[in-house]
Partner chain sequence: MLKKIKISHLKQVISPSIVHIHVDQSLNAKLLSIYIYTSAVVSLIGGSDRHLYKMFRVVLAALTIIALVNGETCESPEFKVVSHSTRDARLTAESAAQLEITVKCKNGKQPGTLYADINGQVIPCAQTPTAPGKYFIGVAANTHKELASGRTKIKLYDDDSYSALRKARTEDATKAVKPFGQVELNHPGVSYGPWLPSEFFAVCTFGLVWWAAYRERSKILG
Amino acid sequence: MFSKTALILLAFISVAYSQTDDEESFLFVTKQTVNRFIVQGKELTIKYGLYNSGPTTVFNVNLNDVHSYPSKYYELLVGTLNPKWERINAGTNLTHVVVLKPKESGISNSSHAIVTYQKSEKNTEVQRTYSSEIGDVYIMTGREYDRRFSSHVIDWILFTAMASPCIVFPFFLWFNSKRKYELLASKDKTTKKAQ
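Could we see that chain alone as a structure, in the form predicted on its own?
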């Protein structure tokens, strides 16, 4: 009995000493595209997720992703590529969304975003972390996207117009010959009855 009590007391003491005020938080940052296909001249949505994994609040959080989407190749429609937040509380997450429009087609590299923050208000040392990266993405032209994914209504109308003579003409010939043989068969029956 004494050994169990001593063991439980030792466990409580070790837990109490392991939880000090020196524990610091760390930010996990994710970056992802919401779009399934990226098309030139159409909206591209980028979603950033920041998660404070520690027991303390982090301060002066700055996200910078201007280098991944230069204004020469992308038009910024909604949001900002370098947002700032005063704080992110312990154990909470934050989501930031940016909507862009690609100006050119081809392969584009979307590297990681850089996030800087302070682990406490007293600590002026700036910490730096990086988001996950999307990597190389293929930006389709609008014409290629329409060719692959549109409903092709005009194509189907043209196909029907061109295929219908191949179906209607043989049907017309069959129907005329069938009617001709039915008339001959009915004449034969009437002549046989008359005899």
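For comparison with the form predicted on its own, provide the form predicted in complex with its partner chain.
Just this one chain is shown here; partners and other molecules are left out.
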């Protein structure tokens, strides 16, 4: 029932849309954490991966994630939350690493990072894209983490100190009586020999 012109029109439209996808580049940004656990007072490493799909270079790339990690709750140790790259070539896979230290425990939400870039050097029209987000994370306290993973040496030393009276006191009693008995026995032997 479709007329020929309608079919031809559909074909043109689909070809036109597919062609525009080929010519433009799109920047994919992922945001992940490499930590298994997020612990208060321990390092939290975040990895931003930028991938330029498409055949052209993108210019003036600016990643802004300062709003996700306010300095009141997170301390920035390594890297910057606001990096910029002047150009990212086609097909490049970049990584940017940021190390933070959470100051407080509890549930925390980290949202998307905002990335702006220009598709061409001359066209100053800025394209905005958002990274993936990590979502709600539970920051455990230092004590919880230590309970599972620290080396517990101090705990064992304390345990030994507390358990030692139970062991040392009877041992001391036994040792004293043993010494007395052995002295008596040796005295008896010497007196018997003398006799």
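Fair warning: this is a prediction, and the values are worked out from it, not measured in the lab. Take the two forms, superpose them, and find the largest set of C-alpha atoms that agree within 1.5 Å; that set is the rigid core. Positions refer to the first chain, counted from 1.
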Notebook entry, point to check: Considering the two rigid parts between these two forms, is Phe169 grouped with Glu144?
Noted result: no
Check: When C-alpha atoms are superposed, by how many degrees is the smaller rigid part rotated relative to the larger between these two forms?
Finding: 32
Next item on the list: Align on the rigid core first, then pass along the CA displacement of Ser151 between these two forms in angstrom.
Entry: 5.0
Item checked: C-alpha positional change at Lys187 between these two forms - rigid core reference, Å -> 31.0
